[in-house]
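Below, in structure tokens: the form predicted on its own, a single chain.
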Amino acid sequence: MDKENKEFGLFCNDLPTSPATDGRIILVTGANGYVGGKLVPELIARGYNVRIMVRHDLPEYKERWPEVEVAVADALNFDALSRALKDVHSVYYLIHSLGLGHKKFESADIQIATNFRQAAENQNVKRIIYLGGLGDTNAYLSPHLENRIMVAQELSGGKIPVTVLRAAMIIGCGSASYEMLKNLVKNTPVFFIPKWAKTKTQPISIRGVIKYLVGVLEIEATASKNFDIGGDDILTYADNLRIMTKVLGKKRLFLPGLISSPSLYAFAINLLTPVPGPIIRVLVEGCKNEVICQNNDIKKYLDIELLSFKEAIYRANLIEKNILISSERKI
């Protein structure tokens, strides 16, 4: 169990909805990165029988989940992915490419899909669950919103039943978005702040995230659905810097911003913050576009409490210096 689960407890643990109790294998793709590492300890804690699926078996997965089992596969490789989802009931499709940079990461990630798709049709899966991003698709998408929902039609093209999850900035200690507006409150006495910094988006909290993931998992009702999700709040890319500020205790000086490059302005987060510069360039290239939910099915099913922006930056925050705290205690 993580940190965060240790700090607040399982996310899941008051989700209204029940596990299967049939001894189903539930596959998680990308353990390894933020979302599916907060999303394997709450499967397991649930019950079900958890494997997951990595580029290579690391020690570090049997210490950190000794219950789960891995499987080593590579999802450009069909014969390896097909090994991967043998006897698995349903997925968590939590792949992307986007460390590849912004030219490379389209056509992977769509090859990759339809490798999995195939695959999972092949070995008689009976779900697939992807989280995507929102964005308008009726808009001028980024390449990579653009690349998310192209996914999610590919995923969706065959046999199996997909749910879709779309979500913008995913708020927690650790995720890209706030590492990014952490540090750049951090290091940044002044902000020139651009005309797409005025862009609205809606974040969402991991601790929701992992609860949409999971109740999805256990209701049966949203196999083949869309869904948005967000928090209640509806911000700008200004009002999140400025919210981080006051949660950091920080002051900060915010002014209009004169050039507007989103190319330039990836350049110097990328220098301030240790996210990859790849991943910052895409997610800039992003803020373009307005990022809210175009409706609230998801409620119909599943009416969770969300966290608002600014809980979810304060607990991160928490986290984080707790984490330090016990680092440093160790030291």
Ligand SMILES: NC(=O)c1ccc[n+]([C@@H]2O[C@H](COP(=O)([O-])OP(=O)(O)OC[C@H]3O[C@@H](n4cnc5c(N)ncnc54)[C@H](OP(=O)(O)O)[C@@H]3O)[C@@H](O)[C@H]2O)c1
Given for the second form:
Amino acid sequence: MDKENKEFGLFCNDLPTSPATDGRIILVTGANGYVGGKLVPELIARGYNVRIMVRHDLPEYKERWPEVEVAVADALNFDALSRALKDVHSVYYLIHSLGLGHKKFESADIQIATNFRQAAENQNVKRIIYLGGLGDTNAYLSPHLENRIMVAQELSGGKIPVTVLRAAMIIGCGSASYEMLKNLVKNTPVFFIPKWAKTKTQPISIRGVIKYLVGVLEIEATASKNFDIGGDDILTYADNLRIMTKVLGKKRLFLPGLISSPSLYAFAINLLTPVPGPIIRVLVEGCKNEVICQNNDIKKYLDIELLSFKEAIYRANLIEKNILISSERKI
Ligand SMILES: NC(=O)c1ccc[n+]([C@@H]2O[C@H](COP(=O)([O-])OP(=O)(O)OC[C@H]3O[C@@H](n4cnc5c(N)ncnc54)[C@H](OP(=O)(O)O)[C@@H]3O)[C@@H](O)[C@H]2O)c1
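Switching forms now, from the form predicted on its own to the form predicted together with the ligand, please provide the structure.
Full complex below, order starting with the chain above.
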């Protein structure tokens, strides 16, 4: 476990559920990704037998998490995937190929989900927990949001019970959304707000996401169910920028934008933030779609306290400056 996790507490310490630590193996895919990297130490701390699936083994995994078993597999390789899934009880599905860029990620993610469902069935996996994206399934969605829903459908189309958690932007130190907002506010004196920046979104803190991910594993009744997860604030993207401006103590001018081309905005954001271009592009394309919870069913199973958007931003900022030390800190 990370030293800082041991010393400064974990997100799930106050989770009202109890771990089922009967030696079952929990596989975390995407373990070196943003969400996976925060989930692994929580599972270890709760006594689970954790296996991580990564495409390349690096010494840092054993340094960070000496207790974990490392399975090296590309999910596009069926045989390697099957080996990674051997004797696994439950799987966290956190794979996303966004880094491949526009168009390419869509087919890769569907192929991976198909492989995964088949390999997991062959290996007699008992549960899959997938973290996907929010979006009104009856609306015309951006290719990225549509893809997250198609992956959920593909995974759920087999015999294994799948729990789907759907989230909008996740706020925490190192998350793409937080980095985009923060760098935009730091580097832009004047904001030209396009119409689509008035779209509503329901962000959630990384702390809340991890609690839900661990909580559903520990509540058997959440198997085969879909849940929308979001914080208590429903805000526009322009609100998000204004709140970030306040938290960072900056003075910024907000003016109506005359141009609304998402490609142009994505290009500008790419120049102003360190977030990779392909990720910015798909995230900006998705800004035209409302991403708010369509139900609060998760609260019937797990009524946890969530940070407000402002608190989540504030906290991520303190962690980044090393004023607050937590497992949320960027690795
Ligand atoms: N981050 C957010 O703000 C957010 C918000 C809402 C929902 N979500 C959902 O949460 C999930 C996890 O997101 P994230 O932000 O943690 O993603 P991420 O940081 O981009 O991580 C994605 C992971 O997928 C792995 N991967 C990609 N292609 C693979 C392949 N062919 N075989 C094996 N592994 C592969 C990557 O490994 P490599 O390092 O080897 O590429 C990486 O570990 C996604 O489903 C996403 O839609 C995230």
